[in-house]
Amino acid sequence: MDPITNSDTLVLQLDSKKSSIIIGRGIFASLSSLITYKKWDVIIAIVSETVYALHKEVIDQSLSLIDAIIIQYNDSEQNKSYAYAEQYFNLLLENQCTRNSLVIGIGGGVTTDFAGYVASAYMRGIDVVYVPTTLLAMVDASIGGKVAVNIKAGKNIVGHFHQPDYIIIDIDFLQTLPLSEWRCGMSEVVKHALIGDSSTLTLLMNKEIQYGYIDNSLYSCINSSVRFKASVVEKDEFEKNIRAILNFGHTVGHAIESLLEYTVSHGDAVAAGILIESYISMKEGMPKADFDCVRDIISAYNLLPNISFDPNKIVNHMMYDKKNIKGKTRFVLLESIGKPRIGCEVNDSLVKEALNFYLTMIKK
């Protein structure tokens, strides 16, 4: 294992507030010295039950230093709902949280999303800090201030923009990450690489990232992916234009998730979405060599999930996508790798062709 002795701090200068991202190894134990804004009267930590069971000692020790109250969270997509959030609003009230209180979300993307939503809605918004513990949460879900809960019709339909004060990324948490969660995170890493993160693209093409290796290649990959997403968010905090590129793979991916009622992981759905939307991109002019490169990367990291669905129902579920305008589904497509374009209308027949291509692929 290569030694990782450094840590990096990135400060996002946003319209709504300043948000600091700290990336390192073993840094969670020093949480009390990292989140230095000390005005909070009550600190509530919403902690994934799974993560708490795996890392109880370090979580208890670190949170005791800031007198945080731990509330565990069953972090399934089914529990990322408004009805479930109401229970946590009541728990915050019971613990005498005010507008000067802090919520800390510790866990994967579902947990940080849920904790962020609770913080954004409680008393019209209180401060939040994220400690992402999965690869997906580190490189994507915790960054950007988008917080939401699901309803039956679609994913992340109800939510806000609510920026965290701090994001503490300690890659030591990845030592206990299951392979399935690793694959979820790699889907978002691949997405960033395809839409403009050239440093990560090089690492992926060179096959430098390997499951189970917490080394400098992984550190560089996470650092680059985080900085890429942060740079996009900084340019367009409220997703009025360029930030929409981050939805590549998600128009189809979210439709798959909602159609299958969140029984498939977000990462698997996005991996399928990336391949399907890359196929559409190729049919709309992206070089075939670029499509082959996308397919090779997805294959090399074993990201292609075996998911079956009815293409007609997927197209129908796209009606609920947040990017739609006047009933028209809008895609993010690639002109070429590294050159995304937003707001693309695609004929339903081509979408179904791409969906059927995917279904053919997984049968091989």
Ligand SMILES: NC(=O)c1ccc[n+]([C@@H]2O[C@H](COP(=O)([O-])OP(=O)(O)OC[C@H]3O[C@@H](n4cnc5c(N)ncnc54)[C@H](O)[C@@H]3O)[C@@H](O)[C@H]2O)c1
Given for the second form:
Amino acid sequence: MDPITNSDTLVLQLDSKKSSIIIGRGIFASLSSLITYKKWDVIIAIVSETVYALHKEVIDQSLSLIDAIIIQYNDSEQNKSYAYAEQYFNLLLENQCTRNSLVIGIGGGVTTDFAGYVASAYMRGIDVVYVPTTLLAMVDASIGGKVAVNIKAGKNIVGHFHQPDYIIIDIDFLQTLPLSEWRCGMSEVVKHALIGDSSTLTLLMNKEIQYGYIDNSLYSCINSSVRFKASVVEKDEFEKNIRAILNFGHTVGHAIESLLEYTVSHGDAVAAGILIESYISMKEGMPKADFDCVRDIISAYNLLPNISFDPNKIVNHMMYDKKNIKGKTRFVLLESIGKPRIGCEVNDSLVKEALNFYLTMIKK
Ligand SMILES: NC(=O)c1ccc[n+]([C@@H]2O[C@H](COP(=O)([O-])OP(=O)(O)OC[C@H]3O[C@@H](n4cnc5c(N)ncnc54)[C@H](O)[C@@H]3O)[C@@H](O)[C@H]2O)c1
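Write the structure block of the form predicted in complex with this ligand for the protein whose form predicted on its own appears above.
Starting with the chain above, the whole complex follows.
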């Protein structure tokens, strides 16, 4: 494979602010020259403990050039909590952070969501920069400005829209990413490909992306996936309409995750959700050839979890999804690959048929 020699910058013009995304290989080492436009008085880096242990040398070297104070963060989902955030507000105060300070979040989606939430609430909102280090955080969690923490009643219940000033995507971080986390990110990559990211769709159909290969195909795939999500966010920053297409696969996915009490990962649940919602799409008119293509891609990347659930309970659970309107479950369906439609109502009997199709398929 050719070495990656380039990096790419994308500037998002949002209603709330301008946000720059820089994608490349080995670029994190040059962080000090990439985030230059403001003079922040204090810079706090909230760094995933795991990522810090794996990439200590480059993180120390890069952050020392901007005099950042490193606070290591135990990035379990339980610590993405409102209670934990309060401890970080105090840490920011102790370090004399003001309204002109900066938070940098370095890690997976848990860390970027948490750092983003802390920055969004501290002194009514201060600047934040993300350095996502999982595939999922690169193509999804770090893009779009949604920040949130969990409370006892549920995941991501407390949050804001708070756009980062910069997102620095250095794909070299993926060298240490475990396969299970890679698969989670691939589910979101596949989702983008199916709802409109045609360049990535071609790469996936040709099986050009492989775990463990940090090459030009991966760079193109991440670049295209990021650009696709950014283009959707730019059209509808606050999810009033079109941004909802990004929930494809997530109506069923969330219900599976929640019913199984988060014993299945988000990415696995979304992969199952994508296949089940594609089945529903086919029954509602999507060409069968498109459904076969979805199934091929998901199988080729081995994304489907071997899980069991009661279809009736999933249907009941979907009624409680926070994105539902007046108790009615709405789906994002595909008219064809690349043509999503939002706000679709589907008969419970068809949803159960699709769930049963999934259960039968994974038993084979
Ligand atoms: N804000 C949004 O729009 C949005 C969108 C999707 C998901 N999310 C949130 O993102 C979170 C999930 O993110 P995630 O999948 O990145 O999980 P994560 O942050 O939990 O990371 C997964 C695991 O990988 C480890 N890790 C991170 N980078 C690594 C690296 N380079 N090498 C080795 N290990 C590494 C982490 O320590 C962790 O153990 C959830 O909390 C979800 O709610 C937010």
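Think of the rigid core as the biggest set of C-alphas that the two forms share within 1.5 Å after superposition. Every value quoted in this text rests on a predicted model; they were computed, and no experiment measured them. Residue numbers count along the first chain shown, from 1.
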{"property": "Hinge assignment for the rigid-body change between the two forms, options Ile298, Asn90, Tyr211, Lys283", "result": "Tyr211"}
{"property": "Angle through which the smaller rigid unit swings between the two forms, given in whole degrees", "result": "9"}
{"property": "C-alpha positional change at Leu259 between the two forms - rigid core reference, Å", "result": "3.7"}
{"property": "Core-aligned CA shift between the two forms for Lys313 (Å)", "result": "4.2"}
